[in-house]
Structures are given as structure tokens and as C-alpha cells.
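Listed next as C-alpha cells is one chain, alone, in the form predicted alone.
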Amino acid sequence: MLITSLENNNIKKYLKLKQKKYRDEEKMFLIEGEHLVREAYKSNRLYDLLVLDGYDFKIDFSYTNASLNIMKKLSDMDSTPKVIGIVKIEDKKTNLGNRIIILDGIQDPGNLGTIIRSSVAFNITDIILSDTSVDLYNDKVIRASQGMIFKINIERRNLVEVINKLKKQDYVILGTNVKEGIDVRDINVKKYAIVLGNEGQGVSFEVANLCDKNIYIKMNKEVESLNVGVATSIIIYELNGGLK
């Protein structure tokens, strides 16, 4: 089957997924490119698949061919992808793991994508986003994650509520402070949640007050601070055992 009309019911539905409102309503989002589609497929998250007419895409999944015009309309990339997937948004997990990242007001989609990718690399079990953080299904977040968005549990919750709940379950809540606290290399905890804040304002006062300890990365004094994506990657690398 070949779809050429923008009036096709499925295409009209999928075009709406470019807006957060409809992603939330439909519990689905768009992905572009072969790598992301294959990662979604391996994670059993792929709902539907569109392939550019004339392109031979090798995958064990039923797909529909679409015209170049359709693919261009659905895409947010400069160069039109040959494959576009429609992916299901998963429900929240009942129980969280022992290694959690909590993000308070992260705004840059590239930073969030980087944090997701590093979290999978260094064995973080869950990521909790504040209500004020960038949309998880922003196309730039998805691309920056390099498909790792399908390999880790990520939820949006009220941070004060979730932190208070974690404290009752004996998690150590680790705040981050550029100049004060404990060197991250000296921390030895097995059940923790690391709180990282907004790129400009840091962690909100209300959330910071709930932290049990503050940690920092020892670095050259000529550098005032690190990008939050870089800082998160270093912290979770060290907590994962570093070079041991």
C-alpha cells in the first residue's frame, strides 16, 4: 500500500503527534531514521512504520510506503528520513530501581538526551523529570539519546512527592553543588537518587532542602561549572565504579 494524500486518516493523526498536547493524548510519538526505528522495534515499542516509497527497508515488521511529500511533512529534520516510526508511550513502572536520577527543570533537549544516553551506559535504573522539564518526546531529545530512550524507565512526577517517598524507602538523596559538598569519588552508596537542576538556576530551593548530602566534582579552579549533561555523566560514571 502506498499513501500519497495528507488527508489519509492515519497521516492526519500522526501529523498531530508533532505537538505535545496530542502526544500526551494519544500516548504515542514519532521517531525518524533507521537506527531509532530499530531500537524501538527491539524494545517492542514500535506501533506503526512508514517507509519512503521505493526504499527497501529490511525489518521484520509490517510497514506502509509513503510518498516523499508525506515523509517531509512528518519530519522535523533538514534531510528527509527514509523511515519514520510511531512509538507507544509506556505506562509508569510500579517500583523504581536503586540508582535514580532526578532532573529539576532541565530545559535543553540536547542535555536531556545526553543524560539519558549516559544513564544507560552507567547503569542508572530510572530517570524522574520534574513537571517543569523539557518534553521527553521532543524530537531533539529523542535524537540526542541515540535510541537509549527505549532502554531506561523515564517518568514525569512531582519531585517533592517522589523524593519524600524515596526517603521513606531508605534512598540517599544526593544534591549537587559546584563548590561545596563531598567529592563524588568519596561517596559509597548503593541506593540513591541524584538531583540535578536547571541549566541556569540549578536545583530549586524546595527540592534542595530535601537532599541528604551534597556532592561535587573536583576540577580546575579556572572552570566555574560544567554543562549539566557533562556533569551528570561524570557523576554517574564515578558512582558506577569509575575505572575499577
Contents of the next structure:
Number of protein chains: 2
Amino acid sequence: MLITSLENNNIKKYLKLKQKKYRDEEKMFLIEGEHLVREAYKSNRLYDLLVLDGYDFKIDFSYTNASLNIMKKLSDMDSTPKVIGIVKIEDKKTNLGNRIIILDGIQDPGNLGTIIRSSVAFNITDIILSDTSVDLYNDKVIRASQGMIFKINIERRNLVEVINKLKKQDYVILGTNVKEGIDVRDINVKKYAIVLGNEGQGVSFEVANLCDKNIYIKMNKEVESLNVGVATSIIIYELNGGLK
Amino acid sequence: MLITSLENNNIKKYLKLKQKKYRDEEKMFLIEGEHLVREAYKSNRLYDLLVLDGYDFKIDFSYTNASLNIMKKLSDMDSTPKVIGIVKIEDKKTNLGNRIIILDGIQDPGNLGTIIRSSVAFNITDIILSDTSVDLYNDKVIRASQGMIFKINIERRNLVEVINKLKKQDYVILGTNVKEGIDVRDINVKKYAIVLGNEGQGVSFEVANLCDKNIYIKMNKEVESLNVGVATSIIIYELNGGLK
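For comparison with the form predicted alone, would you give the structure of this protein in the form predicted in complex with another copy of the chain?
Below: every chain and molecule of the assembly, starting with the one above.
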């Protein structure tokens, strides 16, 4: 089947997914390019697939061909992709795993994508985003995650509520502090949630208050702080060491 | 003194610094915002300073006031900064330090800025960029570096030439490989250059060939690779451990 009209009902629906409001409503989001589509497919997350008319895309998933004009309209990239996937947003999990990252107000899509990628690399089980964080289904987040967004549970929640719940379930809530705390090399925990904050302001006061202890990364005193994606990655790289 | 005309000779010169060609020619670049200006000042790198007319900027450096229109024209930001600094590009050092990062074709300004920031944090002495890397004085690089660009020697050079020279001076040239090599936790070197590559293609063939050994970061097999800024940061975080 070949779709060429922007008035096609599915295309009209998918075009709306470029806005956060409709992604939330329809519980779907768009992904672009072969790498991401294959990752979504491998993770059983692909719901629908559009392939540029004339392009021979080898995948064991039934797809619809679409004209260049449609692909261009759906895309956020400078160069129009040959494949665009539609992915379903999963429901929230009832039980979280033992190794959680909590992000309080993260704003940069590249940083969030990088944290997702590192989280899968270092065996984090869940990522919890505050309501104030950047939208997870922003195309820049998805691209920076390199498709790892399909391999980890990520939820948007009220942080104070979720942290209070985790505390009752014996999670250690680890804050981060650039000046003082326990050297991340000396931390030994099995069931934890690590809280990281906004790029400029850090963690909000009420969330910081709920942390059981602070960890820090030893570094040259001339540097105030690391990039939040780097700091998160070093902490979970180091904690993952304890798993082996 | 207050400048209001875009025809002012200094302003005309500074406006040209928005293009790489003129930055290279004049050996100067622009920085925006108080944080970066203060960092440049502290590092004795500030050459000239423009402050928005009417703004009371407290700094022990003689500055010129400029109209909002001039500040707007000079700025690359959405919100016009209150201060804009002009910084001199330093000459190349004749002798490099013992802990070098070599970047072969890095493209993303955010990644380069992040690597600069982490490099100062973990006591790297020099960063060498290939001719194919993103421009160091791109405003996104400077912002992502959080002003750390003033605290470390960074040079653009022919990588094959520089690596061959370093090898004669007994540097260990460390490549990175996502599949095999020595676990970065087990590396013990004192005088080294770590080579990292382009976001998509990695290290070029001729440069990879010059590496003495490959290091890798142990991670979940579902992940092909880490973001290059994260990978670099974890490696130098881990190597810095050996210094203490």
C-alpha cells in the first residue's frame, strides 16, 4: 500500500504526534531512521512503520509505503529519513527494580538521551523523571539515547511521592553533592535510587531533603561540577562495579 | 565610553569573529555571559569586554558600554547577554604534558565542551584536535565547557604527525575499543595519550593503527557504545585514580 495524501487518517494522526500533547493523549511517539526502527522492533515496541516509496527496507514487519512529501512532513531531521516508526508508550510498571535513577528537572534532551544510554550500559533498572523534566519522546532525546530508550523502564512521576514510597521499601536514596559526601568509590549499596538534578539549579530543596546520603566524585578543585550526563554515568559505572 | 554604532571599528571587527575564518585570522573569539567572562578573567585570557549600557558589572577590568542593539548583534543566544568578552587564542605549547586526550574528528559541540570540562576535572594536561574536528571556538563548545576551555591547553594538529612524535617520547598511545582490549580498571600508565573518535565512525584507520593498546569499558552487551563524552570521562576518571 502506498500513501501519498496528507489527508490520510493515519498520517493525520501521526503528524499530530510531533506535539507533546498528542503523544501523551495517543500514547504513541515517532522515531526516525533505520537504527532506531530496528531497535524498537527488536524490543517489540514497533506499532506501525512507514517506508519511503521505492526504498527496499528488509524487516520482518508489515509496513506501508509513503511518499517523500509525507516522510518530509513527519520528520524533524534536515535530511528526510527512509523509515519512520510509530512506537507505543508502555504503561507504568507496578514494581520498580533495585537500581533506579531519579532525574529532578533535567532540561537538555542530549543529556537525558545520554543518561538513558549509559543506564542500559550499567544495568540501571528504572529511570524516574520529575514532571519538570524535558519530554522523553522529544526526537532529540530518542536520538541521543541511540535506541536504548526501548530497553529500560522510564516513567514520569511525582518525585516526593515516589521517593517516600521507595524509602518504605528500604531503598537507599543517594543524593549528589559537588563539595562533600561519600566518595562514589566507597559506596556499597544493593537497592538504591540515585537523584540527579537540573543542569543549572541542581536538585530541588524538597527532594534533596529526602536523600539518605550524598555521594560525590573526586575531582580537581578548579572545576565546580561535571556535565550531568557525565556525572550520572560515572556514578552508575562505579556502582555497577559492585554487581560483578 | 558608550558605543551605539555598528560602524564602530572594534564592533565591526568583533562581529566578524562570529565566523570561524576570522577567529582563525584574528586569533580571537567571543564569549557570552557573566560566568564565562569571569572564568576568562580569572585565567588572564580576557582581551576586551563589552557591557550592556546601564548594567553595573563588577569586575576589575576596564570595559566599554554597548547598546542593546550591538549586544544583540554580537550574541548567538536567544536572550541577549549583559556582558560579552573577547578572548585571545593562545599560541601552541612547545611541550605537552603527560596526560593527553586526542580527538579524531569529533563533531558535536556539546560533546567537545563536555570533554573539555571533564578533562580539567580529571587532570588531563592537553587536548589535541584533528583538523576534521568541530571548531573549538564555536559558541556551543565554549558554553558546554562551562569556561573550562580557559584552563587547559587545546591545540589543533595533524594527528599522525603528533602521535608519531609522542611515541618517540615514550607516551603510551591508548586506543578505545567497544569489544575487546584491556579493562580501563586495569590500566596503569603515567605518560599517555588516549585517542577517541568521531561520534559515528570512531577513530580513523590510520590513527587506530598507531595505538599501542586498546582499552575498553565493561558494560551490558545490549549496548553497542557509550556517548563519546561519557566514554572519555569514564576513562580519564579511572586513569586519574592512578595519580592519587
